[in-house]
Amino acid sequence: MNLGIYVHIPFCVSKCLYCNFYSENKLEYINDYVLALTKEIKRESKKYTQYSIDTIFIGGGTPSVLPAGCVSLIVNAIKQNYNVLPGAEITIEANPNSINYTNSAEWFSAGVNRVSVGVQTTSNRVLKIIGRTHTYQDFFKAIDDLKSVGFKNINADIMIGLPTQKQNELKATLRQCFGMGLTHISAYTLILEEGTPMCGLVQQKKLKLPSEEKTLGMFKYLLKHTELNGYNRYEVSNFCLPGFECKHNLNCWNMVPYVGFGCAAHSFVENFRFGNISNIERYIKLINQGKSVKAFNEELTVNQLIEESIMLNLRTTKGINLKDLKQKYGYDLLKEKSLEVMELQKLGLIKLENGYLFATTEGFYVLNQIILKLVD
């Protein structure tokens, strides 16, 4: 059986305006939280020998601040104490301005073959905006330091919808995405978060956020030009070209089981979710004592499982296999959902193709009300 891996690196020079995910400025600890992290991916190897591990995602936070030689530690520690599959996909996230020839040969040399780059957007002004510390030019030095090193599967994060954004904006940064060939763009309209910055500048009138209507006509635009440039969409919100999918995530959407280490670190395994404290120094110092850095762990109900399984399959183009969730949970859904089913169908947001339920294009734009109506 195969096992994801994700390790959670929680440090940020600065932290952006609109983010909630865990992470601090505590350069400081990197070097002993790197060697903590090791110890407990040697220490929870025993519980995971029966799997094939087929992807490792580091993720943050801002993996490319580790010094020099702490990726490679990082995935060694991973390849001795697990049983990586051959080929492997290994990412590792990160910022414009923290990548360079030296730490892209690392990471090369390692064994990590996929980079995700958050650009963002490539307007400078509204990357200052959003309180980024790169610029577009940086991110153009990102790419070339990170192709001439030999990578050839290279994602960009950008945003749809940030304050003040213009539709000529997105367009460039997704002409500049396409001209330099990446592979993979992951492309999210700005949720915000109740508790982050800009949330509250938001809220004070001092930043000012497109309407709907243009940043769904943004999105629309994104839509139409990735396919128009070879892009598959096979996410809610990812597109790539032929063949460069990425499987971690994939994987997550199709519950497939994975482990997470470092702090904050959340896995799903064996129909338990469980999930490590959220703190740097607690957790650098449970680990040195040998003791659980736990924060959580839950099993889920029969009904959960079957709930987050509609929900996290229909993000996928492909949908929901319903063979699959018949043998796994014993759920019929055409079944126990027939009405809202044909409802849906009516109304052109679902689609009923080879033994799968997908969401339409249309459905897409409603996915959060499709959800509800299949898992109420």
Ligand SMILES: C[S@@+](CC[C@H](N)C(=O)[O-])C[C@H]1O[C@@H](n2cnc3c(N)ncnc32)[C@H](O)[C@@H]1O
Second form
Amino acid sequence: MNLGIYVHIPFCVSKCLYCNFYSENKLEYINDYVLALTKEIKRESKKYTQYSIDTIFIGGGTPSVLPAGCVSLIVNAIKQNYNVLPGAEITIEANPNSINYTNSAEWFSAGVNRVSVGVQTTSNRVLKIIGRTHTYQDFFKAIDDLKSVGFKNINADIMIGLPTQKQNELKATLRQCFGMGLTHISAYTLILEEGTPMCGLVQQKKLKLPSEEKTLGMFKYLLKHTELNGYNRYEVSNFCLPGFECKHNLNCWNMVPYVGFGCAAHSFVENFRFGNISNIERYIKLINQGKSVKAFNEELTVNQLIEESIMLNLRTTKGINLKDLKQKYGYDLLKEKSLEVMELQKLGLIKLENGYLFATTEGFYVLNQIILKLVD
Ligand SMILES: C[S@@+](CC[C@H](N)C(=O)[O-])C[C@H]1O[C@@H](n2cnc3c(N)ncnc32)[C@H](O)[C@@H]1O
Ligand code: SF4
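Got the form predicted alone; could you also share the form predicted together with the ligand?
Shown next: the complete complex, the earlier chain at its head.
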């Protein structure tokens, strides 16, 4: 059976105003953290001897701030202790101003074969407003460095609905990503997370978000132009050239098991969801004492598994494999929800084709309402 591995790097040089992911500026802990991480990777390996690893995702935080040698240490610790399949997808997340020729070359020779670069926008004006520390020029150079060492599969994370962002700026961002021949674009609509500095600034009217209508207009522009340029939408926010889907994320939406290592990393294995503590110092201390770093561990009931499958599968354009759902959990969605399915079909929000139930483009705009109808 296949298993994905996620590794969390909880360090960022500075915090972006909108971000709610677990990361801190405690760079002085990096070396101890990476050592603890390799210990966790090794000590947990006994539990996963029956699995083959088809994807590894080193995410953050900002993995590209790791000093020379760290990424190789992490990848080697995984390769030495797990059955990593030849050709496994190995992704690293990176920020434009911490990518350079030297670290790109190290990642490439360690076996990393996919890089996800967070640019968010190529407007230097908007980058400054949202608290990013890089410029468009850094992004351009980063892509150049990555390509020059041999990377062919490169994603850009971009954002829509950023404070004061204009459609022209999104157009330029997309044009530049297409022009660089990037294989993948993740386009996230800004979520104003409670407790982030941006949320406070918007509430105090010190920052202004584009209207819902403008944000929707930008998203529609993105849908049209990604398609015109040969990118296929395979998930709510993810677009790629043919064959360049992110296997790791696709597996998560398809309920393939994955195990997470490092602070705040989550796992889904054998119907259990569990996750590690979000505290760098405690994580290092507990690992060095040989103690558990789990913050929670929950076994999902069959009903929860069915709900999660429906919720996660529907994020993908392929949708829910109805036969699979029935085989795995004995649940016949078409029978149990026949009225709801009929109603959603009539409204043009979902379709049934070749044994799959999936949201239409119109349906994706109201995905949460569809999910609410299809789960109890
Ligand atoms: C957790 S970050 C890690 C990657 C890297 N540190 C970076 O900033 O590019 C992954 C992506 O999540 C997206 N993201 C983070 N906070 C978000 C928010 N509040 N709303 C929408 N997207 C968000 C950004 O596009 C970001 O690139
Ligand atoms: S968006 Fe990326 S760089 Fe910015 S704070 Fe979050 S994880 Fe760090």
